[in-house]
Amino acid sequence: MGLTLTLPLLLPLVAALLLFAVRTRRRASHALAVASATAALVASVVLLVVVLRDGIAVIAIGRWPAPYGIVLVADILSAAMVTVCALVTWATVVYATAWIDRSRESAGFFALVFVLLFGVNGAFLTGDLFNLYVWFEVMLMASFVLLVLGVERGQVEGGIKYVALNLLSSTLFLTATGILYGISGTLNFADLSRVLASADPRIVSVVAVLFAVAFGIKAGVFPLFFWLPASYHTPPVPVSALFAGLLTKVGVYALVRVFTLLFVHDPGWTHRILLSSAAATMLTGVLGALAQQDVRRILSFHIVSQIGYMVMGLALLTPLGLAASVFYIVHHIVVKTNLSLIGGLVERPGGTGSLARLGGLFRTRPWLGVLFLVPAFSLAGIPPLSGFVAKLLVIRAGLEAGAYLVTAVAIVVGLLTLLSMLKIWNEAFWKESTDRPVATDRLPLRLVLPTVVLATVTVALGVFAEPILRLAHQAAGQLLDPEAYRTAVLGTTAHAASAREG
């Protein structure tokens, strides 16, 4: 169990520091990097199937028992979201291989690849709020010079402003960290769900509002993600694939767990505030999605759009809204990975992916009309997509908690959702263009076999979408039960507690 647990976050380590030693030697560092990204799906994928066949996995570093030392836990959320995180990793590597020039290369981009995703693992498996603020913060070093990696203007201009917001997050983070500390004195995850209950509960909300900004921040939700749109466009198309999958999911996962474990004191309050903010971040996402005129622009928005269909089903806390959260998160990370990367390819032959100078795409690539129009329809909720069956699964949760506002809402930003996705199809694919070459050269093996292989999965989980729905379902069944969590981290230390509260 400890190796299982453990593999997700040292082979990404290890990958870093040998691709870093063979970064300038192309061809072997192509090939550690697709076997490294190959390896860490499969430790994915069985630590996933460990924790659905055992339950939740718990491992203590240094053999010093929670909440003293440092543990690692993976529930089902948890677990799903290393193996999804893996998948897309692997993705992005293979398509980075014919991507990345040499320069970027002998600065140690696949290194910082592997960083990233050695940080977002980390994230998702840590068991206590100061790690995951360590986590963070590795992930913040590793994106950043992603982010500028091969200056050119418009990097170091996003890199700014994506710095500076993520600095202010992780600011506040810190703060509130440090104030719940001061009032439970512990920063474990299980035992602080058991202490916070019967802590002050006017001082709970205070901090559960400065967590609510720091991780919004992240996530990018309304009114605090202005930062993604003027950023995500400006790296390479690996790294805008990357980040557009991992990062801002980092956020939303962080946010589920603490206004599901520790922040459930007064969800009349604290979660009404996150429903109100996911209708205005699925709305001005997609508004400013319409407004753009350029294809990463647009995907850009989308992305801050899609985050509030997720922020919803948390905010609704009922065991419908949580798993159709799940769902919508796993599904994103495919569906977004995958647009960035068909994104890169419609941008290629012009060296463009502005609307206006594109056109004539499907007279000469129309095997590359079919592989946009799967998850662009898929982002907008057309059947049998996966995009369709999470939208579903939002609306229902929405009727069924009373929140017609916020559904009607839900249901207008899939519609306008289409229409953008229409408008770049239009622009691209079907209207006529002299003003670019035409694009008759074959594309590398690399470039298409990770779209196509991420189109495949979204058709996948549409249309064999029972399991990934029992999957989501436990996982929202663990998340409403913080006592099952606080017992697998704890032990026999949480059973005494609890006889000694009551």
The other form holds:
Amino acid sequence: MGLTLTLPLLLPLVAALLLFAVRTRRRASHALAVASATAALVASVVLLVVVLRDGIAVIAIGRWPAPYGIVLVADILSAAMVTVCALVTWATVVYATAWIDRSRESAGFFALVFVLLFGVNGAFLTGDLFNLYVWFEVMLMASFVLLVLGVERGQVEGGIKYVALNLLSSTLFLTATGILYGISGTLNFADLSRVLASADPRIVSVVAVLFAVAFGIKAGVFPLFFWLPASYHTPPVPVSALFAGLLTKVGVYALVRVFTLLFVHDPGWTHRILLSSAAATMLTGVLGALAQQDVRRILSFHIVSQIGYMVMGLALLTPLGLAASVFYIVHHIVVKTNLSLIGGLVERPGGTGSLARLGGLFRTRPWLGVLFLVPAFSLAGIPPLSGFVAKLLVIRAGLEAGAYLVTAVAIVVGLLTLLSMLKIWNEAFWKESTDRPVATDRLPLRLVLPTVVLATVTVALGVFAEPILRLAHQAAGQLLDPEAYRTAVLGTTAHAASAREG
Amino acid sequence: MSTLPSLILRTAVRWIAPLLLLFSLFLLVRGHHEPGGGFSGGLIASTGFALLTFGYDLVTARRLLRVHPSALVLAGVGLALASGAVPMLGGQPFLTGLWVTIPLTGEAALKLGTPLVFDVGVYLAVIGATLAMLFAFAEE
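Could you output the structure for the form predicted in complex with its partner chain, given that the previous block was the form predicted alone?
Every component of the complex follows; first up is the chain already shown.
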């Protein structure tokens, strides 16, 4: 038990150390990076299987018992997130071995990717609020260095916006954590959820809003998303792909965690705020995307828009809504990373992502056009791809909960997403080529293979949706049952104590 | 970086730098039960090298450190990680403290454990990280 839960953290850290040691030796670092990513993927799948079989897994680090020590907790949501993140990291690492230049590699690119994965996995697995903050910082440091590695002018500008906004978010996070500790005297998630039930609901509401803002910045929720489109398109393609897949989703995960486990005292108020913000996020994101003329900028705005769907499922706080959120996050991480990777392949021949200067790609690379359509249609929600199931779930959950206005927004945004995807397709693939000669060199297998694998996963998530749906429903069931979480972390004695107090 | 022409600083550094290094070791070993530890020890040790950089020059400080700062980070984090992984061999959770008591003469006994190894790892990593930053600035 201990090993399955700690390996998803230890493997990336060991990998980062080794990769840093061999960073100047190209072949060795490529082999090691791909091997470590594969190992991390296997470890996370094992964790998911164990959690599905035995229920919530808990380990007290250093054998200091909760709520005093620090625990790692994996419920189905955490384990599923770790697994999907390991999958897209694997794809990105394989892709990066053929993309990243030598100078970035010898500056420690691959080591940083694994530090990032270390932070992301830590955020998913921790059962302690302050540790969540620490993992966010690990992630922030790694991502900031990845963002400015190789210093190009636009990159540094985007990096400064990114780091400034994220530091602001961290400050709010830390402040809110401090207040929460002041009123409850504990930072363990399970213990907090027990104590907060009897705390003054007005203070808890204030803290809840502080957390919503802090995590909202990380997740890129309206009106706090503007840093994201400003920075995500500047770094090399594998870095943007990794960011697009992982970073904002950690923010969404944190929102899901605290707004199902801790702040459920007054859903009519706190979750109403989340719901209206979700609708605005969907709409502004997709409108922003429609106004853009550059492949990677369009894709960055779509991240924002899609975050809205995930937050909407959470804000409904119904079993179906949460299941929709979980399914949506899983689907989105795969699709978004893949779109960014394919976006890189689209840009590669011309060296530009500007739609006006692209064109005629379908004539030279018809298969790339088809490959692009898989995640693009999935993002827009065309059956039988994963996005269809995800959107259907969100919309059904919205109708069931009677949130008609938000549901209408969700449907319209789906159509607009399709429009925006078709714009890329028309301009880059279908339109007659401009005067520039079209490149016909073969793309290396290491660039194509990851995108094909991720596209296959997208199709599989849509066609064989049943097992994933069951998983999402189970995850939602766990999220809506804080008592089970408390019992798993604090044990039956604490359970008895809380019953006595109550 | 041009050397500061301060004879006072130079002379003082010759004495202060070794003292700082000794003091940092004292803090490191004292740290488990009393204020101190790897982090503060590491910071003080890197202050010693910082003074060398300013009093003499970058080349001298680099020569006296003998290894590249990033190698120290690598060794430090590796050591900390290893100290946490050792208990896992015995089926204990990651980072569980394992202790051995070495009897000394008379009543005295020395308690050594994996937390000390962890602290040494932190100590090295902090020196490495601080000096990597300092040397990078001093180069400009």
